[in-house]
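Coming up is one lone chain in structure tokens, specifically the form predicted alone.
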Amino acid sequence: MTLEIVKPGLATSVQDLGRPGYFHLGIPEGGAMDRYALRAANLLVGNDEGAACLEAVFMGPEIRIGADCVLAVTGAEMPIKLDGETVPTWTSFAAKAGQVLSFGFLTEGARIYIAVSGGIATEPDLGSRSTYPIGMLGGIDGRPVQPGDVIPVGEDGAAKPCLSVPEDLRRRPGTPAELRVLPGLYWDRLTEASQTAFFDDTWTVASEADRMGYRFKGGRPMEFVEREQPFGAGSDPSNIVDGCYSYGSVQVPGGTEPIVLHRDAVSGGGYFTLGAVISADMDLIGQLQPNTPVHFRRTDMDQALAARAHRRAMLDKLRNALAG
């Protein structure tokens, strides 16, 4: 079983849940920017929730079917067309030999999740088929996919086509959107009149918005509590010494822009980090656009802990859900 890419959509590549446990070697965990809908679209073909499907950005791939499988697509809401007629998103639907999977404009969201029944089935780097293009890592030589490329695909399971996530359990991120931001180490390194202004003002997604990180415009400059500059740390107010960055972390080079580093970002470097997105929100900034107004929301560790277990309650749904 194959899949065919006839057109590859834009930054279309093999992702599944990443390869933990090389980060101190700077090589990043990678895997789906939106980990919910990466699992959603497993589980719905039957497949391990960890497998490796195909995500897109923005404008979805067209792909010739190589053998009759089920298929489904989560995250971002984009017309699905199988050989020209639509089927519903977040649903599993059967596929036939030779028939084209197709998509029509996005409506909402980013990043789309393509599953298919048996799982993407190219070799694995480190434990991991997720692309990283920097490290040529993963995916289809290590880069995203191009139109002739052939995609095999694991054997199929028990796979039931007419499965729905239903409405309450499909995590959009809303607008304006709402991250949650836990404040850490160098958090006392901006006054007090910035600590409240990066909460209280509106920012919007900036053009710059990728697996490496996602940029934040709008917002008021942030002043910096007066200091001697430490030696190696630069002349400006936002260098360190270089330190480590968290997965998640908000770094504002120059005191302008805050950047949330996401799954394919640096492990560290020479910017203060003001601090971190909680995990719990992490798969919404992968669906957000340019120009999406954003509010960052103050929280606290216990707060924190209860938005990861909220998820995990909310991950146990979705498997019940569809557990038949």
Given for the second form:
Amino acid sequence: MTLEIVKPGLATSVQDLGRPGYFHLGIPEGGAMDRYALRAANLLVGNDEGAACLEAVFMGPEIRIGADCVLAVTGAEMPIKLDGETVPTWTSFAAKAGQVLSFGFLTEGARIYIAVSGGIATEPDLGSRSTYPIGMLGGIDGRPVQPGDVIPVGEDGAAKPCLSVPEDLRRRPGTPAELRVLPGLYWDRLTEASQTAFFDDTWTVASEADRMGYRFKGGRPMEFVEREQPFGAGSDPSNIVDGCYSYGSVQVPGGTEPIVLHRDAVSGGGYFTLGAVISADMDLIGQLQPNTPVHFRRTDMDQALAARAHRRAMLDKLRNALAG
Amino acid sequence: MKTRYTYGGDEHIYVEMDEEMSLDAFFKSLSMSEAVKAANLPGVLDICPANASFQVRFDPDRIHPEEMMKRVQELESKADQAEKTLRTRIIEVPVFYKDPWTHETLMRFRERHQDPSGSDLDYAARINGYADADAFIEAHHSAPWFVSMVGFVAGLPFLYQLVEREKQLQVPKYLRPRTDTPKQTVGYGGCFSCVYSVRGAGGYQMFGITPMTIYDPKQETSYLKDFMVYFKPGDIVKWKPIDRAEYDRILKEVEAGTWTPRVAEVDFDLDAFNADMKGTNAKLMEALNDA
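Switch from the form predicted alone to the form predicted together with its partner chain and print that structure.
Let's see the whole complex now, leading with the same chain.
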């Protein structure tokens, strides 16, 4: 069984739940930007939750199906067409050999996850099939898909069509989107006024928003607590001696436009970070389109852990809803 | 040095040994990250040592962040008492300074540079008080370097020179980062040298290029069969200046799988180094030249 890429879309790549454990060598975890949507897609077609899917951003690919199978598409809202006939999102459906899967225009969110029963079976690198183009790892030769690619698919399991994720278990960012941030790291580099302004201002997603990070613009420029720059840090007040970056950490080069590092983050560098988006909200970032208004909300560790527990409970509900 | 502990969201603990860069801060960050590794704490996903700091990523479903923080803090006294010695290796890395490829690239991005009139090396030489680029190049390769961090992108080493503070070379990064840097460019930013492991964006000044592959995801390079990344924190590097002919020869041999870098096992003692830098470096070079 294979999937043949007729049209690739914008930047469609093979992703699973990533390869943790190599960040100390500069190799990021990677994997689906919206991990919940990837899990849902897999559960719909009877795969292991962490099986590899195709992640497409803003624009869907066109794919010729190699053999009878069950498919599901989750994440963003983008009309799904099978040989031109519309099929529902967040719902499994049967496809026959030779049929063509295509997509209409994006109406909500940013990234779709296309799961196929059996899961994508490209060769894993360091334990994962996730595509990491900078390091040439995973996917097909470490790159996004191209026209003519023939993607291998694993053995079909016990997939059932017409399974559907209940409406209340489809998670999407609101408008304006809210991202909860735990202040920390180099938070104290900012003046009190700038600390307050960061949370008060309305930011919008800039066009530089990809798997490495999301840039935001529109808030007030930040001011730094005065100091003599430490040896080795560089002369700009936003510089530090190069250190590690946390996933979700918010850096503000030059104090102007915050960048939230995401799955394919660079592992370190010389910019101060003011804290990090909590783990429970990382998936939401993967569904933000450019120009979306965003509020950063200040949170504390207890709330961050409660949000994480809430996400876990929602995932359990999803598993129950789609079991048997 | 005053250690600072903080959280990076709900999944990371970030420990800064010192605000400023020093060999002492690097040694302590390496030694403490080793101690965290050895402690085998539950839920740890990644331990990343950096120049003067390190980070632990963990699964907060398996260990409460406050508990993890406590356990990491407890290891500091252990790291303080650890002997400041390191069993490591010294590696000779050939560098073709003033090469045509980084020169072509730096000319393309001249408007992003502090001094568009000359090359990155001319600029670095001038602001560090050297007569010309050649004198600066000599300072760059005459004393060895510590790999103080591996990261940014896959397999990229940051290096810190084993010389007195007043002899440290310091160069700012580009005013705006380039969108392109040749693979295996030897770069410089702040007080750090680096080798760009892959082609891509970058903000460090460009001094030259090495024919030595340092990242090979296909693991076809003869000395990267065991793992795709060559460098690790604690490695010691000695740059060896080479010309175009030698660059071409080594590049061909790397591709043919017949070249391996010159490497020697060495012990590094921080106290001995601080007491006698010249003598310690001479011993390191002796070991390398015997290899």
